[in-house]
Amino acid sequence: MAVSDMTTKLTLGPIAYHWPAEERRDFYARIADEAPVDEVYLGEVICSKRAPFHEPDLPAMIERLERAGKTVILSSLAEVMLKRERKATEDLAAMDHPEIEINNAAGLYARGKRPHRIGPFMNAYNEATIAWLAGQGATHVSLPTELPAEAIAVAAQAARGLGLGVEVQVFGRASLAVSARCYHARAHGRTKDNCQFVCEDDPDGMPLRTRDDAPILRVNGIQTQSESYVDLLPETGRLVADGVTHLRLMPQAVDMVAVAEIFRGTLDRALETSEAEARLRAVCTGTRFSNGFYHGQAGYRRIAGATSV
């Protein structure tokens, strides 16, 4: 079955890192003007302390992206613990425009049964959960990155049967966990409340290495990520054939316009998989790729020989 370039949406997930405000503005201006993505997620999903640095820019970002023909979705925090986080989540849930993506049960409660999207932090692993979420007003579900192909196919079929969009991350570091503690601050001898925003020093996450000095994970504030970039470019054909409607690229400290162009070229059959993979590796020099979760193996592994349908 051929990949449909007309119905498959290419999306850009929310920035997970603490990039400087000017860098964010420049990033989204270029995404608006140059990136062949259909939908863009905005908002702080990891640490509420970062939000004041870029929230003032959101209206202008939304306007520019929408003027460029992109659909904008605002994403909620993945973890809600403090009063200010509850208030921020409540305020987001009260919005009518743009669409919102909920990543925490607090947001689900605040939204009620008004239409919303379900983000990848909500752990929609199976048909029963997806059906319940649809009954609560969900119109779209982003599946967790650790689901294998067979589970994605079952979940996608169930979601599509309920009229929901289905999204899968196909590029970027996998989010493995979020914690109440900020390891990023602790690694620099600081507390979470007095972190001095040290995470800004690591625009692609802080490398975590084993005692043998081998890279193993990345730390991003309270979030633990994979060391490797998930790369499901060769699997896009099967994903679409199995009912996935949206393919998500997560922003990393690489040329994301080039990444989007490579995935769009693959979806449009303008690039052969082998050529697209070579171009993607050139853009992401020095970073390993992985697709183990998709193939039912350890997430960090790269399974060779996987091809599009």
Given for the second form:
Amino acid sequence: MAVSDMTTKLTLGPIAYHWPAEERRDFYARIADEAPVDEVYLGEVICSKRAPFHEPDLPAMIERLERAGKTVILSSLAEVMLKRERKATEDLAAMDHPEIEINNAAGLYARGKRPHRIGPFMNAYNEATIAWLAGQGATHVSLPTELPAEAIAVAAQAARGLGLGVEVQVFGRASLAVSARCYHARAHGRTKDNCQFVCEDDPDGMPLRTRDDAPILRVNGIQTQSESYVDLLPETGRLVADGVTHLRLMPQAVDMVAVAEIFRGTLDRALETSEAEARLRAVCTGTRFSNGFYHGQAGYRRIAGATSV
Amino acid sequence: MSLAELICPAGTPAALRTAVDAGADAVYCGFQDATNARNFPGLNFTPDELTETAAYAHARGTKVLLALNTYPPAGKVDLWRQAADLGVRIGVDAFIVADMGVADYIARIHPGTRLHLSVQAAASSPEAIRYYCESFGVKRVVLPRILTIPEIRQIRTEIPCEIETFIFGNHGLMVEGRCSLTNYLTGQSTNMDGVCSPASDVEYTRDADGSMSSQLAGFTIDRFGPEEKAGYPTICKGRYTAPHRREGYYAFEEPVSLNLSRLLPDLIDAGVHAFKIEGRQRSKSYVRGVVTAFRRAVDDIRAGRQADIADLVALTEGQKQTQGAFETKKWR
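Take the protein just shown as the form predicted on its own and give its structure as the form predicted in complex with its partner chain.
Shown next: the complete complex, the earlier chain at its head.
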């Protein structure tokens, strides 16, 4: 069987960081015009305080991306606690168009059995949970980033048997934790309520290093991310063979059009994996790659010699 | 006024008996495998041990809650189902669950079995809690440690189930059930394996200047001066540097423990049904001390007396304490 075909979709996940509105507009305009991605997730997933900065631009962005032939999906907040977060989740769940991706059980409650996607924060770790969610109207499931290959294969088979799309993150920093506390504000001696949006200073997350100066984690507001970028480029063949239908690229502060081209080229067999890897490294200078989670090992690790099926 | 049940940790059969004898209204425990979130070496119960100690608890009017609060990875769901079947046979009083697939299984196969929603499910809004109540018949939610008392009071009015809150013990910083920090550094997952900063990956090394480094899987989580006491390398309680923080700082939280003994009357008044004491990894004598002191404090409050909490303060002497998010949202 061919490694790939036109049926494997490349998606662009929601921007995890607090990029300024102007940069977001430029970013998505370029994605619409140039990036070979099939589907684009929009919306604020991490911090409800950021949403007012870029929500006004959403209708125009959706229109622009759809005009370029992309499917647009709106993602919901991962953490829902405050009144404004409950309201935002409820409003999103009421939408008929575009599609929505739910990242918190509050969204499932509001959505009922109307069709929706399950986001990576929903903890759909296994076939039993996927079957339950499918029975409640889920049409698509993003698997947790820490799920290893064997489990991905079982989950993907079950999901496809139920008619669901199956998505795995193949590029970008992994979300490792969320908290009620804002660690960006804390680093600057502030609290979440008076943060003054200091997270805007770090478009690729704020690096934390150990006290013997080794890079370890990234802070993005209430979220803690991996220092390394997940890179499953060499594993795309196996992912597709195992039944994964959608491969997710997470927006990082690098040339994401180039990243999308490299993954698309690999899927289409227009690029050799080794050549593609070399190009990806050149696009992401200075950042380590990891694929440990996929191989059932420490997430930060880079397991060499992993090859396409 | 709520019943203010005291829910106590039982990491071993001996700790379970101790907690029962000290006045626990309920104990919570798990099997010796990945089906619970304290899957630590030397802890937890064999099926025979649970059968025996559950009888001991029941004979003294203490309930037994079984934690099945991890997330089975695809292909391994049977282990959780078998644990649930076993728990039903043993006659535990409730299951503490997080995974929807596990909850759905118990609700369908063992209808009428009481389900509590684990803190690992991270249900922090009335809507999320109602989702689990309506979907699986959940009777009680263990709230994440991120809410203030006024927020808990408000949630209470909007949900159809009981509320349990942590009041004492280790103070996790991340939203439970959404943390892969340990897996990122060690290859063992909190959600799938029930492991957090495992002791098998811990190393302490003495540096040339007399300072001590605490490491997890080769990563330095903190360094301590010669006169400082070296702490356990829990990732979210380590000191790191950032571009604006060249001196190591507690990027997430200081190594403090939660102690809400002063807030007990307010929590009861807010409608909290049950108080959970963390610490299945703790010794028998710790369990005895904490349970005894809280038993007295809760009984005093329910009888309208001023609670004596001196013993509880003494239990954590020398340790930093916090009331976390419960007291003020400035914590966030």
